[in-house]
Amino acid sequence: MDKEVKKERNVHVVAPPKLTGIRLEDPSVYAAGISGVKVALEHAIEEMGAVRAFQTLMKMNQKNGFDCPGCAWPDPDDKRSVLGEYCENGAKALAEEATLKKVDEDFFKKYSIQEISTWSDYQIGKSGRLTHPMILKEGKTNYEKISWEEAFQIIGQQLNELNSPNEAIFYTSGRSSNEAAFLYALFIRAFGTNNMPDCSNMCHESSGVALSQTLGIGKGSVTLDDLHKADVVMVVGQNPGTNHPRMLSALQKLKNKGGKIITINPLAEAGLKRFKNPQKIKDYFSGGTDLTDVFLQVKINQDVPLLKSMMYKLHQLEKENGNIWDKDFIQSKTAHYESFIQNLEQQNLQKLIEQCGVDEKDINEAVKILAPAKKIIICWAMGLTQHKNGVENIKECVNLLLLKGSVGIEGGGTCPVRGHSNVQGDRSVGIVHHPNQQSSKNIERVFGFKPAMENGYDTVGSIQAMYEGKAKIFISLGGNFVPAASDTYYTAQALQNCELTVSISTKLNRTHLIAGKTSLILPTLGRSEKDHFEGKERFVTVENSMGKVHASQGKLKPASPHLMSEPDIVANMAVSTLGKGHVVPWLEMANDYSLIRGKIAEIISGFEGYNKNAKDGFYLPNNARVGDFSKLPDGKAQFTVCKVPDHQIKENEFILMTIRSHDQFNTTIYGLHDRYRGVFNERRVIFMNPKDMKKNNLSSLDFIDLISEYDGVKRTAEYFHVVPYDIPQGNLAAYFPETNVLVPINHFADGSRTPISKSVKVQVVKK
């Protein structure tokens, strides 16, 4: 499969393995502290310069400032930190976007896509900001400068030459603003399709499906203030110290108020052991705050048997003493409790404990904490969603909350921690591949055209359609699609089968090298940059992980005078495709974002008064937050009987989960260190239990290949160092995107079609 892809323009889909001088240290016992501040400032100063870095960091996540281009963790509703409302990874994200380095036409004259493809993703990302629209013509190997007018003409012409609108794929990254995403979705529906794959398909789609079916809304139900008021917070399948560092401040506040934290994860991550808050001077001179009260080191994707064992024990206490379950809530607000309890009572407790791999005494400690608690919040991320049974993993969490009456109350509820900074907002304003009937009617009423109503392709479906020749144009509003998706070589071949690929981007990435016959790069403004039109500054809006919509206004001079904002780019694509006489005033709305917000308010429920409230921010309606389940069958929240996963592992197989290092955000690689796990100057590592190493005659830093085989197809990831680590036997962990080559395109979560990136069956072959 590798050779099949590489023959097209001879580019490397995955960077060739290169030794970088690995160094191992003991894993860290705490997160943040002075080292976090030091690393954050080093990154920012190196990329931006000292004065510019300090001035800009003080504006990030502040009121009247700009939203962090990294994760979607919410800002405090009230007082913001005067020292800076950002974390180490937020500073790194800003540094990447606001770098002074440039990728201009001279860069592309000097380097062909073949040469760039030999670089690591880290090297590619460090090249700098894109400055001009660029085109890679059919048969050519170097991008060339092109005018905006010609670029839009090519897009419109090729879209209109398709046999059907459904031959075009329109992808969206979570970095885009609400205004850009709404205009993009409107254009796509006016063009005649719902082929709107979104980065959500690859991460929290399982959460959205599970929560919609059980609680009536595909979002979490808690606010940041709820986290401070909870009795217990369960952090499941999540590593906030690396992925959402500002969450640690909220957990510290919970602990200081007497709350408890239960952590469920295959790895004992530093950020949930102890936290030294860089905002608190006393933490510099103390050990910080111990966060986790009970750590349950579950085997990969054995969260359901663990949760069942906990609920089984709680149910025994309920039968013995009462007052464990919230019977009034269960009776008045839920359905299917009897069938759920009947199934729970039929479980074999010892088999559940054995399967999850957690010591029973630790489970008992967690049960002691949960038994008297009412205000319980369960937080989770990809560790629960990216499995074959990802939807049921979430539903089992909901079952526990329903038993305790912990939904729809202050300090209790669901908390899926979203990744990219506006991935939830994209969905709220219309980036969905299955159209909403009411919103479609509203679009027709407001704009005068009938939007496409046929379900479109999700991410997996889009890749398969391009691979099979059913789709011929791929347009991406942000993102780095090839490394982010599953089955890297298959995905690359899919894009190379296209007639045209278009990337709306701030920086160079590997997807720009894995091009269709013709490829366009359209450079756009970053979140941190000023957005002017006719001398007036514009602002956009985003939605955080807890459902609050708020303004974001960049402060930096744009990296190039030739950049366009995302709404401007989308509007010009629409005009070039649909004509200047189209019923939607595309350019007028792109010129004045308040017009876009006004139309969103007319079409999408919950956005009423959008322009009036955008600056101060507002929460979107959330039925689960107020305990209203009227949208569901019988008007009640739904208990679910969930199956215990069965991976059927062979003697020589392991279960591999893909993870981030501390020096990356999604596919953006900030550096080559993972200091919390003690790995420096290398990314091609596989974390393995020392007992498994001994059994397989492996020593520390030996080289191995990883092989996955599904449906007769072998996939290989070559040259990984073995690193001994505290991980359950039979389990492995390695960084993505390097190991995404092992994730089969046709294996995904039931119901959500999210790739199984956290539970891939692999073999280990010593070099």
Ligand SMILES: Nc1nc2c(c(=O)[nH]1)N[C@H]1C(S)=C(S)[C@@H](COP(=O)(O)OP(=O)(O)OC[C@H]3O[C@@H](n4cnc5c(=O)[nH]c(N)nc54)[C@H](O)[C@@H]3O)O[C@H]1N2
Second form
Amino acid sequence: MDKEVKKERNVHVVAPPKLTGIRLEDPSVYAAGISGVKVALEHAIEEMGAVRAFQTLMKMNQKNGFDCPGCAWPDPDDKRSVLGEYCENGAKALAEEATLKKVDEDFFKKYSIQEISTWSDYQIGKSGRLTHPMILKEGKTNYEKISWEEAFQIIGQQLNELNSPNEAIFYTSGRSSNEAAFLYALFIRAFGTNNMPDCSNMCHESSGVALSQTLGIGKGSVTLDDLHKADVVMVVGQNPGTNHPRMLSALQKLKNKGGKIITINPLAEAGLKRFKNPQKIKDYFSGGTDLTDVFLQVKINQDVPLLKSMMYKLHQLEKENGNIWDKDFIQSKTAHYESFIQNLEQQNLQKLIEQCGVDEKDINEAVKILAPAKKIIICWAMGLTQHKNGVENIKECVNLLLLKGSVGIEGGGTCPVRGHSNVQGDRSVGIVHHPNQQSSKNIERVFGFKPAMENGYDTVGSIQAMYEGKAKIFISLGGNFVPAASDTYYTAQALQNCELTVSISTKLNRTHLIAGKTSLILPTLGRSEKDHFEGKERFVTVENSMGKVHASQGKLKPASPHLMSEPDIVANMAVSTLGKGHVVPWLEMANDYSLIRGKIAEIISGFEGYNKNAKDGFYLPNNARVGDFSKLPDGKAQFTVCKVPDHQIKENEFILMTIRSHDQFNTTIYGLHDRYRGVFNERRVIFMNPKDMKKNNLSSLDFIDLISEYDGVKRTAEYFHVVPYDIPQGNLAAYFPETNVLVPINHFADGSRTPISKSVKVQVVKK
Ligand SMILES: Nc1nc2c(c(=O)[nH]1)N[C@H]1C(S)=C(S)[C@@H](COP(=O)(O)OP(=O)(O)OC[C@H]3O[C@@H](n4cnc5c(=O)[nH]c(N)nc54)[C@H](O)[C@@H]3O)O[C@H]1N2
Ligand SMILES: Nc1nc2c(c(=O)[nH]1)N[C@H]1C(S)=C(S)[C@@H](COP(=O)(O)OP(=O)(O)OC[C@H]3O[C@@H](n4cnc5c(=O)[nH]c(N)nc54)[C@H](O)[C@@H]3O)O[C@H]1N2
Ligand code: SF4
Ligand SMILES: [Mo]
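For comparison with the form predicted on its own, would you give the structure of this protein in the form predicted together with the ligand?
Following is the full complex, with the preceding chain placed first.
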């Protein structure tokens, strides 16, 4: 694929591989503790200075403070910790946003995009906050300062020159507030398209599809309080110690109340073994809390056979004793139980066990825990969603919960643990490429225009459309599209084919360098910053992973006086494109966010009383939480028969999962360590089973290249150190985004089109 790329402006689409000096240690046996606090403060102080760091951290995730710009983990409903309600990675996320370093006009005079493109993504991110609107003119290789007025004028003019509104793509990443996202979606649909790819398409789309089809709502059904009350929590394909660290406090609370934890993962992730709560003095001196009771070390993408083998064994017990399944629930609330059970009974248990790679003894232990349990919660993240059968992975989890009657009860249900801090809110308020009929009717009633109704492109569809020249303008509200998406060179070519690319961003990133003919960077306020209009402070709202909407009010002086808020930017784009006399009062709404919330309340159900309740926070209605499946066929939750995946691996092939290190937030690289896995000062590593290393004549720290081949196209990622690791044979792990070049654009999950980032077939070639 690399060969096919025309190098526009001669920029590096991926950073040239540079090795940074690796050091290995044994992986950690516990997460957080004192080293977590130390690292958090180091990052915050280095970027922000000590006073600013301490003052700001104390406001994060507090009532009347601002929402952490990291992940979507919820805050407690009641009292918040006085020691600070954040984790190590929340502090890093804040430090990254609140850094005192600046990317200003002089920076862009000094460095051409060609030069910046030779830097690593880590170096690019560390350059600092964007301060001015900038333009990269046709044929030029340095960004130049531009006024906001001119920037909006270019956007409006170029959008209006398109042959059809469907030639424009509007991406969203999940950090935007509800207010910004609603206004953005409204503008896009008033302009006339639903081309709204979203970071969700690469993330929890499989969860949304599976849960909508089986339980009638594309979100999880539990609250934080439920997690403390469960009998059993299963953590499947998720690494909370790194990606949702405060989840460990919830799991610790569950354990202290006598609950059990079953972990399903190819890696024994540190956070799931033992946790030393940084908030508890006693934990400093003791060994902390053992979290996982049973660890099932599944092979990559073999969760379906593993879950089936557990359900098979539970069903044997049910047949012997009759007390395992919740027959009343199954009878009154579900459909297709018979076909599901018939299929389960036809499975070959030994084959399932062999295929998933888990020791039968361990499966029996898990079955022993699940058999008497009623309140079961299954938590999951990217380990389940980013596979060809991502949707079925989740449907199989739902099957288990339905058999046990665990949905719609206190302490039981589904828990897809969401990624970006407001990714769920963005979708709730209208960032969807399949428009909702009722909301569309409401938009027409409230605003008096007919919104676009045709389905738009998702992420993969958008990239293909730009690559093929069917779309010509790419606008992104946040995110870093090129390294985040699959098939990096293909995606880069797609963007470079565009007439205009526009990034609304807080920080410089590689997507700014992979520009269309003309490119604009529009710098915006971060979550932690004060947002003023005519001297009055404004606040925004976000929705956490468990469906609670609440206010977020920044506390810091903005990185530059020239920044605009996201709603202001969107409103100005709308006015410039749709004209001053448009039926929607764009600027008035942007000036006063309560007007936006008022309209959301009129258009989207569940937001009634939005302005009144925003400060205290409120839960959106959730049919699965209350056991109401009336929207589904026959008014019942749906059992589904899911197939066992078959990868057809050749002798010399491995299955690769592309995962996050402890020092990154997606494409933002905080540092070069992966402390819990014992890797320091290097990201170009491939985790491999020692037996596979021996078989392939590889020693620790040897260099290899990775090659994936799909449909006759070879893709290569060069220069990775081999790191011996406790990972199933035949499986590999490496960090994203370095390995995104290997993920083929046209291979994605059935039903959700999420790229197969967690099961890429690769060959390993020794250097
Ligand atoms: N600090 C930090 N926090 C983050 C992020 C970040 O980058 N950094 N990203 C945010 C975002 S957007 C998201 S979506 C979430 C992501 O959160 P996670 O999903 O936890 O992130 P990944 O690193 O992709 O890890 C996936 C986990 O699944 C396991 N896994 C991979 N394949 C399989 C499989 O086939 N089966 C099973 N059972 N397990 C598997 C991996 O070993 C790994 O432990 O985190 C959010 N929070
Ligand atoms: N191979 C592989 N690929 C993956 C994944 C994987 O596991 N493996 N995970 C996927 C997942 S789960 C996701 S969610 C995507 C993430 O994809 P994206 O959401 O597109 O990527 P991020 O790295 O989160 O975006 C970081 C950029 O967002 C901007 N930003 C930060 N805060 C703000 C803000 O408040 N406002 C605005 N306007 N901009 C802001 C900054 O400029 C920063 O450079 O990547 C996906 N890609
Ligand atoms: S768990 Fe997530 S939301 Fe909470 S402080 Fe850490 S990064 Fe922020
Ligand atoms: Mo995500």
